[in-house]
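Shown next as structure tokens: one chain only, the form predicted on its own.
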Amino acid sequence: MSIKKFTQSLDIDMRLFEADIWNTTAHNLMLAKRGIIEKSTAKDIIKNLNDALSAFNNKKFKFSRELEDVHMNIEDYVISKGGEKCGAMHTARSRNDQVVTDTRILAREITLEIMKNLLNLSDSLIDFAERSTVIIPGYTHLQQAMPTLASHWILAYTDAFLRDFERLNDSYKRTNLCPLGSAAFAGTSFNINRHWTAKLLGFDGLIENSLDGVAGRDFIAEILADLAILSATLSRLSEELILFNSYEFGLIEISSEWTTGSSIMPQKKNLDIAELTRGKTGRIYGDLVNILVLLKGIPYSYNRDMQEDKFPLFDAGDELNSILKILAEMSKGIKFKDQEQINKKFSHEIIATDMASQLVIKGIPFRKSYNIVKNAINKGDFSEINKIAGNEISKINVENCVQSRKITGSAGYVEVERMIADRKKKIEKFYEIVEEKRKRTEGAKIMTKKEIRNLCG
């Protein structure tokens, strides 16, 4: 195997193509504005960059495997079309700051796409909660514990996903900073304007230290950590859907379009989407470990190891987006069984905690109440409880257990209704955050096009 073949990164780098065109366009607009290169040269460079992008979008751009990455392929194209003078396009820049700038542009796009799809799933789960008014068994240690509302269970996952959104939104601040102008690692002696190129590229500010600019990949590690946490919750949701869909639990029904059959057993309705989500979580964890191990032993500058930083980011981002999209759609095809069917699933002991609470109301300390109920359950004799609480115990059922829960966040009707209304407002606000960020990016692209017109007339 040749060194060129071993070191080339073209297959993964192709995804950077559009970002690299924008990056290089902004850089050359700045070079012309600062008088570092001739305006006529900048015009030719930018025209050929646009031609390269058009060819790429039309699948007509011819990549050379002799050139090790997407950046050199684009530069070679521009020089071949515009002549030797277009070699000025790389003035005051290195591939070190070029590639990390491209990667940050892609990272913010991936983050915003996941944030949007996460909100779509949360929105779908709110709809699911609103139509799930039944009381179901609640579990601890995978054993029936207390009666709860199906909608309360769904809201728990919704809240977890909204925290995932907040984590990604917070990491976006550290992702959307511009390293362009760091050059190889020590900056450049040319009088460039880093703030202006950062603005043209839609960044919120600079990675100021030029060494940190080319060396830092913690933004990828942070995004992947956020995605690993998100994956864990998606996997837990998937696991519960698999359990609830089983004959043994028998709590939910799922539309056949979201299940798969067996090659040999005609009755099977397998929830393969949930199982694959659970399985893909391990892959996403692997992407996080990949970047952490990649970074742990390299000096704080650019090292060729960093060529491997994009695969885990792209892989985890792609997998998460596909999972979020399909789960948002699948949740529309899930419903809980009717209350009469679910009532058959309750154990007799599921109201034990509420029995103990009733004894506390009668003036018995909780620990003694606990032991009285525990002994009654073990013996199958509730006569002692009846003597103390009278008819109150016989009135306890899953319905009034749920009705009695009124404190903040509890699994009672009033609180669940309040939480649903609150989460709707929060999701709406979060959609606005995503849209604002997208508008800022689009505004930067419009600004870049305006500067191109100013230059080219």
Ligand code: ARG
Given for the second form:
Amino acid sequence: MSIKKFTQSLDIDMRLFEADIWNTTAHNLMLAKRGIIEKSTAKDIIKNLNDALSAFNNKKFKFSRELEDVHMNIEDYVISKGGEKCGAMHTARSRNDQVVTDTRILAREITLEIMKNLLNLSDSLIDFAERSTVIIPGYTHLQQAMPTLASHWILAYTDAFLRDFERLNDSYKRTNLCPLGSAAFAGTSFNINRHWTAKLLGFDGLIENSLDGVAGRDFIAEILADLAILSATLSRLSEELILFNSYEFGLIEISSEWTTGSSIMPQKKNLDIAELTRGKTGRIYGDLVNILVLLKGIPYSYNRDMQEDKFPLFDAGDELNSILKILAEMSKGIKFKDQEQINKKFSHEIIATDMASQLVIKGIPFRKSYNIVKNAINKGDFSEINKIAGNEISKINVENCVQSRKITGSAGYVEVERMIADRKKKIEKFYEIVEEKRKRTEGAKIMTKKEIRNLCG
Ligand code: ARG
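Having seen the form predicted on its own, could you give me the form predicted in complex with arginine?
Below, the chain from earlier opens the complete complex, with every other chain and molecule after it.
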């Protein structure tokens, strides 16, 4: 094992290629505008950067493993094509600010993609809720507790995913800030314009302190914390789908295109997508722990440890994007069984709390009502309850339990309908947030192209 082989980061940072070209282009446009490098030199640099990108996109770019990373490979390409004078491209910059600028560009793309996929999943879940009008057993301690609405259960997860969206939207504010111009860590004596490059690269502002700019990786930790929280909810949803799909629970059916078989047991319809989603949670928590441990105790500014920061970010981002996409599709193939089949699954006692409530209506304090119902269930003798509440007790069933719930957020028909309408509007608004952010970065790309045309004609 040679030192070059051991220290290279090409395998992972190749993914920064396009961001790196944009970054270096913006930097050189600025250097030319400020008169720090000759306009003609900047023109050559930018032309060769553009060629490098075309070669890369056509899978023709030849990477050299002798060079440490994507940044050195691109610089080498530009200098070898444009001559020594193109070595000016790295004026007033260091790989330390270069790499973290690229990483922030990728981090914002990953965040946006996850935000969009969270909305697609939420959208599918709303559809699922709308077509799931049945009453199902609701659980505490995995024991039947109260009758509830399937749609209310689905909406609970939707709300959690919309909060995940909001968390990512919030961390985006701290991700989309530009460290370029920090150079090695102390800034530079060249009169660069940091605000202008930040604008060309679609950032909303600067990471102002140059030391903070190259040393800070809290944006990655924050995104990964958001993703770990999201994974926790995804794994709980997966677990419930696996349970509900079992013979014992028998609450849902999943179209066979989303299940997998067994090599020996012909009857199997396994929910591997949910099992893998649950399983990958460990990996995504691992990615969070990875970055936290990586950052623990490394002195400011740059240390080579930081080269490892991209693995957890890309891994968690890629895994979650595929999980969210497949769950959004799969949820279209899930349906609750019909009410008649589900009715067979209710325990007799599932209406116990509503019985106690009926006694409360008859004027008995709740704790006494609770004890009366508890005794009746234990003895299997309901005569005392019947004496107090008469035939109202015998009328209690899962349907009117659900009917009677009208307070905000409860598992009753009216509230579920209201929440569905409300969440639909929220999702629409959230799509606009993603769209605005995309437009902003697209706009910055267009602005950079315009500046290239101004320079190169
Ligand atoms: N390959 C490095 C990374 O990904 C680039 C920065 C190197 N900086 C340095 N001072 N050696 O982090």
